[in-house]
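Encoded as structure tokens, the following chain is the form predicted on its own, with no partner shown.
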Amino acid sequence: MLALDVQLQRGNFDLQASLDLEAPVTGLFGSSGSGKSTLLNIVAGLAKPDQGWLKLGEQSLFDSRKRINVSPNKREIGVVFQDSQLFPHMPIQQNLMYGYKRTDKKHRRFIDKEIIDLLEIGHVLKKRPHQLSGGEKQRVGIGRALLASPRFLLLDEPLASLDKGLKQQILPFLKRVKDELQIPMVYISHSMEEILHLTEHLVIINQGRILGSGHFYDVIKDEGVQGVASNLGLENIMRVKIAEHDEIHGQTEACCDGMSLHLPLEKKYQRGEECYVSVRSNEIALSTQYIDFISIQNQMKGRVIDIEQHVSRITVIVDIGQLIAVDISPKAFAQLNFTVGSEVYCLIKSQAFAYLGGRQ
């Protein structure tokens, strides 16, 4: 469908890239300065390669060595950026023809009153973009991307400027646009709960390099992914199946690897529904023997497989049935004085856990 191997030197920023994408969503992950957008604006054409090539399906649409360079207008790519962009100057029915009306009769997909009910943006129309809510803006700036009939859709972490109670609202329009319309897009967002909420098709980036690719599930316990994993906020994900909610108490109760684990209380996510949950490594208590009479809910058995010590931490790994990572000080690692092949309790609060979204 999408596929490329470029390369990119930017002053001190260097992008080295191959990857080939089938899944119908992809999800592009990284922290801020990774590359994301810079991999976005190669493949939309707003970047030039030092090198490499990029094809979207047989069509090439870069080649450094045939001298390839198709113009970002002619590439069939419909791009959403975190700001819609949208001309201040034109009332929305215009802003989201804009494209429309450039495309050839014979190349369009969908049709005005198509995009307007899917995104339920029929009451701005007259409107101009000063007087629209952010998520309107985002909605109106995903129409105008589509009715340009694109063969391929770019988001550029399109909810990262909206409240959480906005991006609670976006999200289902574009799980809309990806099961009734089915144009194969890339989510870049540094949320993976906006991913998850789409696709479990993962590319982790970082420093320019593409770390890992695939199945999210597969792909987070890479091992060239857990090296960097802390700082991607992704220590320890698990993939746990919901149980009940327990209102009166606040909580709901899933299990994980045959262990029954208090979290939040999340009423989204159904009885016997999957999703994933992370916590980060110094959420993470340990002891030496189960501990009654205390307010922490979840303390799961299990067993020292690997010790890393840092300047400032060790690093304990422990397998619970799944391998989690649990980052202690020093001094305490000196107290608790267990060696690898020892048996010890993690110990986790259910508020430290952070829901990542549901299975696909």
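Keep in mind it's a predicted model, so treat the numbers as computed, not measured. Positions refer to the first chain, counted from 1. In this text, the rigid core denotes the largest set of C-alpha atoms whose superposition between the two forms falls within 1.5 Å. First, how it differs from the form predicted together with its partner chain.
Put the two forms on the same core and the Cα of Glu283 is off by 2 Å or more between these two forms. Shown in the overlay between these two forms, fitted on the rigid core, is a CA shift at Gln51 smaller than 2 Å. After superposing the rigid core, the C-alpha of Asn12 moves by less than 2 Å between these two forms.
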The other form holds:
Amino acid sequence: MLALDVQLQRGNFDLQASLDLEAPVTGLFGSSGSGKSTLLNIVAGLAKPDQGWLKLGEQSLFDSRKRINVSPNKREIGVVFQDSQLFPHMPIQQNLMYGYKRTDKKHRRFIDKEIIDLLEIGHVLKKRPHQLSGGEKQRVGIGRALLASPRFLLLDEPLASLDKGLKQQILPFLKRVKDELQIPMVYISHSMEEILHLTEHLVIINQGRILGSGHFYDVIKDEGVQGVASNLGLENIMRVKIAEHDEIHGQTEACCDGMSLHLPLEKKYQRGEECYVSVRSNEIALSTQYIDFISIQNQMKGRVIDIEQHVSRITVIVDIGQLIAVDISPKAFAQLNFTVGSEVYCLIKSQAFAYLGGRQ
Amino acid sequence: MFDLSPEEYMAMMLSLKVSFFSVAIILVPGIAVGWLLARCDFVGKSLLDGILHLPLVLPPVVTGYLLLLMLGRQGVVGRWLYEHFDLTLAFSWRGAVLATALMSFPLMVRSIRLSIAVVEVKLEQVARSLGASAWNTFFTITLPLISPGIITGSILAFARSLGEFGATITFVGNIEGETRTLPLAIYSYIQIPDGNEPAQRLLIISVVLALSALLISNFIERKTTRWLEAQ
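With the form predicted on its own in hand, show me what the form predicted together with its partner chain looks like.
Then the entire complex follows, led off by the chain already shown.
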């Protein structure tokens, strides 16, 4: 659908990216300064690469060798920025229709009323941008982009400036856009939870390079991504199925590859629903035998696959049905006395698990 | 005291005419140069910026003399204009317009440039992605958003033009009815006996005109900022 291979150099920053995006929604993940916004600008035609090519479907939007560079207003690619960027001198109605009016009648895919209803912004049409709340502004920004009937939508951290409660309010609208309007999107964010809410297809970018691309579960396990993943505390990700909410004991029970896990109580997921949880490798303890009297709720038996020596820690890879990484100190490693092939128990407090969101 | 003599009235009207035309001819170039300086990086940008601000720091007499050297009948450009277009700038009110325009151009550019610099580039980028061409984006987004800057710049330039003395008297002289603007008329009156009374009348008119320009500028700025009401 969207394919590119571009290079761009600006001062010390250098971007080299090659991508082929096929998923309906792709999450583009990276820290600030990683080049994710530059990449978005290149796709939208707001920045010109030094070299390379960019195609949307069959149409070439940029090709340095053929000297093609379609101007941004001819690309039919919608952009939604972090701070909604509503035009301050126009009422909401005029903001919404800015792109609609400039779209050929034949190419219009939506009726204004349809989008206004979908995003529930009918009550603000007569107002001016400064009278709207952050969440309303962002919905108008999304609506304005949609009404220009884009073939592709780029969302650059659309929720970053909203507080947590508001994010939860906007995410369902984005899901609606994705499910009901079926416009392919790239969703840029530095929040994995937001991304996983919309898609499992992920591209990770760091210092101007694409580190990985594909299903998030595979990407995050990829060796090249491990540095980034461990910075985020995502060394260990498990796909779990919610079994039971045990309100009396304040925990949620879930299933992972036949094992039973005790997780923090989180009732936003239904029974039987699948989601992802993560646990940092330095929050897991190892034991060579099962311990009876202990507060830690999860003890999972596994086999040591690999032992990696680092300067101040030792990373032990344990197969408990899936591979998990455990960091222990060299001293603890010396005391425990195990080798590759030994049987160990991974001890994880239920509160050490974090929910990453997931399919609903 | 306030019965203006025909000469005094003429000086006032001439000042208004010269100032009006001077603002009119620098308005579009002012927007263009302001945009260039606010949005573009190019070789020689600081040099252009410096040259533009030169009239602010040079003694106005020097600017006027330079104009006379270049645009007078004997000047390179002046002779060419006269031979090809039968146009004489020196010692005519058109020359006064040119001199005041040059003197007030930096004020105009400065004000517009500042207002362009604060327009969020992403607003323009969004407009482009919504299907607006570069010019359409300029006219529907940028221009309305910088209109307060343009208005303030114009009024500042207008007020500066009303007060222009040095460059005008050097380039176009002090010809009654042609180039004798308010400041030149005041200067002339204080040179002669019995000139005190008309000089003071014109002084009051100058103060009133300048003050009204500033008040109008403030008023419009308040109105437009309220109209724009930034996000």
